[in-house]
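Take a look at this one chain, the form predicted on its own, written out in structure tokens.
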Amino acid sequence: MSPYFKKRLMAAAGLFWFSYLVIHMLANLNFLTGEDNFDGFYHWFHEAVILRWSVIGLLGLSIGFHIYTALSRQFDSNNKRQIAYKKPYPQAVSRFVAWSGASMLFAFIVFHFVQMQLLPTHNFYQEVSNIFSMPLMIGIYALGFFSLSTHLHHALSSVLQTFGLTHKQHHGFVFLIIFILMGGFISVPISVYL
């Protein structure tokens, strides 16, 4: 399989996972509606159990190949370089920072996904509640974001160039995705915690 053809089928699991990040967003807005609101979308999902271990099952694979596609490409990368860098010194450290943060996002994952999975299902709203009034909650989800964001900025540039689009006006647009993005999923915490 060609680098090329490899990038672009990471570019498309990511876009995957960005077209649930979307969804999942506006989802959680309900929360600024009101308890029915909120309790009755997760309580309706939570209730149609083949559609959501479908969009689960979708995901968990979708990011195992986005995963293995990163790392086999950059394996590729490292095997294929004759010759090391005189000065590897700032590349080593835009590689460790990027890995640290896509590290960071996969636990941040992990972590929401099985404290989701492990809250009491009768009221939502109160168990969200409950988790954005800790601070501790507060820095860990800050975390996250922060990641996510970062993330995003570094695949949704990467996925524009992909596909040919790598003009500035491009880039502006991407800060503004991201930015709409993070504000909806910054308010559920802030309308708890404030």
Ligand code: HEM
Given for the second form:
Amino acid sequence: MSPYFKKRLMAAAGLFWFSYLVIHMLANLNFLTGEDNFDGFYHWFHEAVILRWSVIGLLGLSIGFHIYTALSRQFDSNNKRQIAYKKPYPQAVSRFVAWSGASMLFAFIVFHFVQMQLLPTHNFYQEVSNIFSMPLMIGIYALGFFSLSTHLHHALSSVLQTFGLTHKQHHGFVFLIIFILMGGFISVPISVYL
Ligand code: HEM
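Same protein, different form: I have the form predicted on its own, so give me the form predicted in complex with ligand HEM.
Whole complex next, starting from this chain.
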């Protein structure tokens, strides 16, 4: 598989996750409108068994593929960048930092997925409220949100860089997208304390 094709497939898998996150964040905003709406949405989603497990299956496949491609590109490229950005990347993040952040995000996703599957009841509003009333959970979710923001910043910047936009041109746009997405997610734990 050519490195160019691999990079495109990796971006496609990332884009699928990004679309899921936008929908997940919008669905979670129901939390701000009360128990009936939040529970109503998740009860409907649970009853749509085929849809729900198709989404979960595709998320699992695409994250597996995304990680496999990232690892194989890393091993392939070693010292040499095979596909140069049209504009140079502004401040290259060290590999160690990038991989630590990505690992933290992966650990968070696994944790959150398992936690949500093991909820003792289907009273989602109450369960989510209980989760966010624990300081340890606030810490874990804060780390998850932080690693998601930095990963998205790196991913979106590098996609736009590949299309030839400079750091100055895409900086504000990338920041705005992350601000809106993360603002939506963070509004849930914040609302538990209001
Ligand atoms: C305040 C933030 C969040 C809340 C309140 C929340 C809430 C939920 C809930 C209630 C479910 C259970 C759905 C079900 O059993 O049908 C769920 C599932 C899931 N969440 Fe989140 N979530 C949050 C953030 C995130 C983030 C940041 C990610 C990814 C980085 C994520 C990824 C997932 C995945 C992969 C699933 C399993 C698929 C599904 O059942 O929809 N969530 N979340």
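Here, rigid core means the biggest group of C-alpha atoms that superpose within 1.5 Å across both forms. Here the structure is a predicted model, which means the values were calculated and not measured. Numbering follows the first chain given and starts at 1.
After superposing the rigid core, the C-alpha of residue 117 moves by less than 2 Å between these two forms.
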